[in-house]
Amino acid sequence: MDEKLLENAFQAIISAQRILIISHIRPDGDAVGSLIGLGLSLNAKGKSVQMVSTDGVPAIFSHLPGNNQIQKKARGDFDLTIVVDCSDLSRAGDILHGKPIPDINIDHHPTNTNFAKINLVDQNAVATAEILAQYLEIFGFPITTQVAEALLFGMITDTLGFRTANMTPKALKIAAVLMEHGGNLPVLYQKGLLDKSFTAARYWGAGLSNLEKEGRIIWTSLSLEERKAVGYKGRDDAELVNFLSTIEETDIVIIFIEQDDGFVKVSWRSQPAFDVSLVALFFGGGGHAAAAGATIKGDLKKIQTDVIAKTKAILGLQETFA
């Protein structure tokens, strides 16, 4: 990452007093961890900070210190706006509707559109939390135990416990430093990747019942009705897609989650030979080669048919399924 760009960004943060930090809709562990980690670090530096996520904080992240400071709406005026772990501005929801372009964009997605005045995008980082963990202290922002917990959680969840194909020795060293600052890796791993509520387990049951396979691609759907039937409160898949990606003899996994606003959230996972971010981009989404997503308006069944067909076409899987 360009050192001058980094310096400009952190000088802007140092100069600001009232700071708004935003992450993406339907936040994952990296989004929440980065939001809290940066927010608490700037708080410790004496800054007035608002951490905002349109969808709030999923219950599975409620153990993170500082999660209760995340709001669904921004209030008042700000000297500086920072967007974290967000590949394009539409993913931030309506928080910035009618407001000027964000000042700083901190992200690691290859599909990032560089939408801010200053764009700190490192595609080689395994998580946005890794970028923050690497540079906060360098520029004079403290990494307290709570900050370390949030950032380590972001790294653990985005790498599925340090086992994704983009893992690097550098990321493991940064994780070790966060542990030295007080991040409890075993507990965070358990909370982020293993623990499931009873309703989440029932929700998984619905998704597993709908599971289909053709060649080396599998997919399933979770309807709004199924979500309500089991009482699952989130708008996500309760991390079912990551479990499905462990199924043997599978190259591509797709999950379709019907939302309550006429949209369907689609998530892809793939083996290293396939870049599913190309498919997500076609549908207005983004992500990584091995993990990507998009939100599409329309009927669940029709979207499922269209997405599977386009996934086959873009990734050259036509012969496999002939």
Ligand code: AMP
The other form holds:
Amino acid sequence: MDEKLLENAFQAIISAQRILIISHIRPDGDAVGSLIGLGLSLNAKGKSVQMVSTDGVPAIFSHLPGNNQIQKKARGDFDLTIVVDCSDLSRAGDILHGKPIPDINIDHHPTNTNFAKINLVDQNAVATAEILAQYLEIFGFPITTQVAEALLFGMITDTLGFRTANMTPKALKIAAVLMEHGGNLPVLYQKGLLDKSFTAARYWGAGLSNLEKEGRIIWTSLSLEERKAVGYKGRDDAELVNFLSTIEETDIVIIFIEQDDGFVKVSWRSQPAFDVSLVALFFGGGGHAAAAGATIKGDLKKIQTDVIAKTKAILGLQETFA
Ligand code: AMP
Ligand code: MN
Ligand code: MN
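Now show me the form predicted in complex with adenosine monophosphate (AMP), since the one above was the form predicted alone.
First the chain shown before, then all remaining chains and molecules of the complex.
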């Protein structure tokens, strides 16, 4: 990372008193972990901090200390706005609508649009939480046990337990430092990646029974009706996509989750030879080469057909299926 940029970010944070931190809609473990990790550290540094997530905090993250400080709306004025784990401004929700551009953008998505005054984007980082852990140490900001827990949680969840293809020795070293600061790896791993509710397991059942395969692409859908039938409370796939990625006979996994607002959430996962962020970008979303997403308006079945065709076309898979 450019030292001048880091110095500018440091000065901006030091001279601010009221700081707003925002993470992305439909928050994942890295979004929540980064928000809490940075928020609690700046709090401990004596700053007045508001941590905001438009969609609140999903129940699966309620074990993280500090999660109750996250609000759905920003209140009052701020001297500094920091956006974490968002590849573009629309990911921040409507909090910044009509406001000046944010001051600092801290992220690790290759599709990041550099939307802030100071853009600290490191594509080689496995999680935004990894970048934050590094900066907090460089800046000399407090890494309390709670900060370490939150950041380690972000790293564990974005790497599916340090096993994604983008893992680096540096990320493992940073995770080790977070453990030294009190991050409980086994507990965070269990809570972030293994624990599942009974309704989530039944919801997986619906997704698994809809599973289809053509060549080395597999896909499934989760309709609103199926979600209601099992009583699953979230609007996501209960991480089914990550399980589907472990199926041996596949390079690309796509999951379609029908929403109650006329949209369909699409998630792609791929083996290293394929960059699914290109397909997600085409549909107005974004992400990483191996994990990307988009939210598309329209009918579930039609979107399914369009997305599968486009995925094959963009990734050059057409001939395999002829
Ligand atoms: P998901 O499929 O939601 O688990 O997301 C996989 C990756 O793609 C994550 O890094 C997300 O931050 C990113 N992503 C998901 N949906 C979108 C979207 N609509 N726009 C930009 N990035 C997204
Ligand atoms: Mn995220
Ligand atoms: Mn992330």
